[in-house]
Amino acid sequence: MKTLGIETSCDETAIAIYDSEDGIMGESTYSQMEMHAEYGGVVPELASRDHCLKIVNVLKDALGNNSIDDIDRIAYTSGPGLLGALLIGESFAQGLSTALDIPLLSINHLEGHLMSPMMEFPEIKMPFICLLVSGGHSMIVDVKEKGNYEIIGQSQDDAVGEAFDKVAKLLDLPYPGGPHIEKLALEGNPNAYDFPRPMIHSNNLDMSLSGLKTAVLYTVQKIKDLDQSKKADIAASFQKAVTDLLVVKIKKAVEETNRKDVIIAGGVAANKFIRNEFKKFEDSLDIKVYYPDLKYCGDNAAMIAFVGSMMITPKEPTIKSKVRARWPLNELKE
């Protein structure tokens, strides 16, 4: 069975084909990152317009030598995300579904991230713990079974990726900030500044990043000559503070749930420093830590097609819009 996945929740126009027997048959992603970098963040209206301009060519690239007539079902991201961007993907998916007379499946973007490593590592079995960290979301999820997800911890303010972007701006680094912070941190001393780790000793699994971000702001304001060396030290110290917080929370989550598999997913999962720190405590906790391939850490259609392939075919077709800017994981229904 071949599932075509469509992802337009933010600033990536992505389409992929997943075969239940052969895996990914084709995929294509167009990133608007360069366009939005000029504004220091994603501009929703520009994102929607660009999805309109690029989605047909992205489909052609993803299909390659595959025939559109061989597609058995279509899965698309219907939330959470930017409403206008999501509507472009949904309209395109509805048009294809109607033209090809095949089922249409509405997919939660966050569920795609939760399941993405299973696409690459078939040995992963539910239940497992997932740390989902991106520009818009930071949460610890107990993945009990397909469609049964419990958020056991989350950021009370900024998402991790959002904090990286804001600190990058303080250091005059380009958007998106994550990769630039990581690169600059390689030149710095992670112990140069003792930044706070908010909520690291709390009794729950929730997190906070706003206090850390503010501490970086005050540090930058106090430095008269903010040269490259000092910027590198700040980047390295900030990155370490974030990682320390995440590691402590996941250790606590493993102890509380007794899960043996831990998945780190989302755009921030591409950070190599964070990956290495998590790998260090695999043996001591008797767990296995998994990450998606770097190209599947950010928004992509492969994960949407994969989740779609796992779902039951709807009994009746519908053209009613299912787009939701906010769609919590605990509201998912098969």
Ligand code: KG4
The other form holds:
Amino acid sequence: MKTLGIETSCDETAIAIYDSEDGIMGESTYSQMEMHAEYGGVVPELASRDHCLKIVNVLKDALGNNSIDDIDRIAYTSGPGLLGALLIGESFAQGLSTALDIPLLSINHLEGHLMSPMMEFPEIKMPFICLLVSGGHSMIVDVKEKGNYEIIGQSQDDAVGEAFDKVAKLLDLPYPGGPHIEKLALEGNPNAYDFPRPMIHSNNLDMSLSGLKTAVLYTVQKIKDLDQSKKADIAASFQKAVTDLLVVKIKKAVEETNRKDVIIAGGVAANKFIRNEFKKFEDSLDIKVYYPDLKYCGDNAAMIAFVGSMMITPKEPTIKSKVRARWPLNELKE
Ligand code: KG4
Ligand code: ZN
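Let me have the form predicted together with the named molecule next, following on from the form predicted on its own.
Zooming out: every chain and molecule, the one shown earlier first.
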């Protein structure tokens, strides 16, 4: 069975085909990053317009030699995300499903991230713990079974990716800042600055990032000659503080739930320093840590097609709009 996945929740226009037997048959992602970089963040109206302009070519590119007539169902992201951007994907998906007379499935974007490593690592079995860290979300999810997700911890303020982006701005690095901080941190000393790790000792799995970001701001304001080497030290120390916080919370989550598989997903999961630090305690905790392939850490349609392929075929066609700007993982049932 071939599922066509469509993702337009933020600044990536992405389409992919997932075959239940052969895996990914085709995929294409157009990133609007360069356009938004000029504004230091995603501009929702520009994002919607660009999805409109690019989506047909992205479909053609994703199809390659596959025929659209061989597609069995359409799965699209209906939330959470930017409403205007989501509506473009939904309208396109509804059009295709009507024209081809095939089922249409609405998919939760976060569920796509949660499941993404299972595309490559079929040995991952639910239940597992997922640390979902992106520009908009930072949460620890107990994935009990398909559709049954408990958020057992989350950031009380900024998302981890957002903190990377804000600190990058303080260091005059381009948007999105995560990859730039990671690169600059390679030249720096992670112990140069002792930044706070807010809520690291709290007796729950929640965390806070805004205090850390503010501590970086005050440090930057105090330094008179913020040269490249000081910036590198700040980047490395910040990255270390975030990683320490995430590691402590995941260790605690594993202890509390006794899960054996840990998945790190979302844009921040691309960070190699974070990946290495998590790998270090695999043996001592007798767990296995999985990451999606780098190209599936950020927003992509393969994960949406993959989740779509796991869903039961809807009984009746629907043209009702399902888009939701806010759609928590523990509210999947309608
Ligand atoms: O999942 P994603 O592509 O989009 C959503 O937010 O849904 O995540 C983007 C976020 C941005 O904040 C970006 O700075 C961060 O992921 N990011 C990274 C890295 N690559 C992307 N953060 C730290 N290290 C990276 N290598
Ligand atoms: Zn995402």
